[in-house]
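Just one chain is shown here, as structure tokens, and it is the form predicted alone.
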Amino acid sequence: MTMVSTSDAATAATPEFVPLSKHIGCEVKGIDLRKPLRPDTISAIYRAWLDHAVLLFRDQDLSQEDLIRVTGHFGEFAPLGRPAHTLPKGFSRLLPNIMMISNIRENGETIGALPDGEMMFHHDTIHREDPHKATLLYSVEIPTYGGDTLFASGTAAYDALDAEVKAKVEGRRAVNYYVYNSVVRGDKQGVDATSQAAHPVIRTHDETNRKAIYVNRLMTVKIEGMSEQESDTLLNFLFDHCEKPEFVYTHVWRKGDLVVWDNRCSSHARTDFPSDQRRLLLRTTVKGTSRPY
């Protein structure tokens, strides 16, 4: 774990941790992330993140510098994937390592990544050999409804599998594509659209040692060493199982929310939202510390 240093003037805050659902998610109360935090507070927040996979900080008023500092509490920055070409009104700059997630259009072109529509459950960067450890998302503008983010606990889903299925998936690896649905449709998405990597179907968390289902409906193509029919049958079972309501927390965004999630043991999805309403969030990501195993 990478910790940023704090000065003697760091805030002596005692956070309150309130679970958001039975299996995943925790709200952190009593913390103003504009202020530096003491090392013991950072450690308590990090421990809660490992325990719950998703942390929510409500009613934050963060600068880009604040977001960069908070990201450092969770590890080392991952390289920025898609920088913004145009900034929306009110932004004079965008700091390195911050990505805009937005449907806002300037001169007919979207300024950010992942602009519109719903997205099926997925793990961020699972198509890479070195998937990211964490993602942070901070809401700046939110539509009046929709655009909710659903988080599914791969850990709870694995724990609930019966012994026969656990034995069937033990030691198996699955192939994951970037923008898999677009790839199979033959759309031209650029070189990275066909980026792929094989990872364990069941991933062991490198810090907690807990096992989690590590396949998803959006990006996972097949399980190695199985026929197409056998692979499809098993994957569809796992997808449906992971997405059961009892393993999912649905986050309804408000302006000023910061959500941090653990990509190693959770997947997430997005609901649709009005295309004529502005949606703008700032995203940072944290490098993985080990290859999935």
Second form
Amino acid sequence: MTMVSTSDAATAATPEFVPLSKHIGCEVKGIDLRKPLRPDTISAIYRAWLDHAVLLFRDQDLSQEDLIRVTGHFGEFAPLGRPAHTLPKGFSRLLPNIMMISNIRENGETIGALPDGEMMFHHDTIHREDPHKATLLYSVEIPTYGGDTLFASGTAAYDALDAEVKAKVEGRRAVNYYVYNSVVRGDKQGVDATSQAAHPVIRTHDETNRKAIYVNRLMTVKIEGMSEQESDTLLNFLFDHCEKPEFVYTHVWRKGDLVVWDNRCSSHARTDFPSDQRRLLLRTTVKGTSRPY
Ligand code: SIN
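Let's compare: the form predicted alone is above, so bring in the form predicted together with succinic acid (SIN).
Below: every chain and molecule of the assembly, starting with the one above.
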């Protein structure tokens, strides 16, 4: 019997990279993520991810094992900080480190996290001392309209700031709260010392060395060392600036989409969707490789 190594068996497909907007997002075409990828293909995909902050793979048909394998191409798994869920119909199990994002309810209980409606712009886990670097979201069930995910380039927004604002925010740190389940900015409900963290307002990416605005409307509550009023004025200016349409790619989901985003240099938001339609996505996250600086 001839032994075939993983790299020999890996597909020789050559990906095509198609930008999704001027500043953020890139579709990767010609790749079937059910099949193992060659190391040079993984490197090309990773390079495109660093360049575009968000990658989209359409028309995938992934098992949970595939999702776990693909997550590994972006770094080390971040352990799941949530209890096991009730499983929806069609699922016999949920592998460790996969989270359900869903509004589906079984026996009156939500089966997943972030169930309903609109979410303001945020960076995943910015409330932690060691925020996750990447998030992967794979769509299983999608409503007929709404529930789009918007991605904003903090890098392009930083580059477009005028020198006066850059000088004002340089070296500043801001406090961020855990408020995913609220649409109220900086909602203090349930916030304690373990669910808040201060990070630089301008973050330097540890792999590209590019600077990005690292505050967001949902979770950032205050710039340290400023009066409440001065901080609010500056933060509101930065939120409005980051969310300008020219820095944003809006992703309209189709079943079988896998989207991978870089939390170090992009924020994201979600539009409302009908509460009587099912939405289910599988989510994994990748550990950060450095504390934000
Ligand atoms: C998230 O903010 O991580 C979820 C985004 C979404 O449900 O589209």
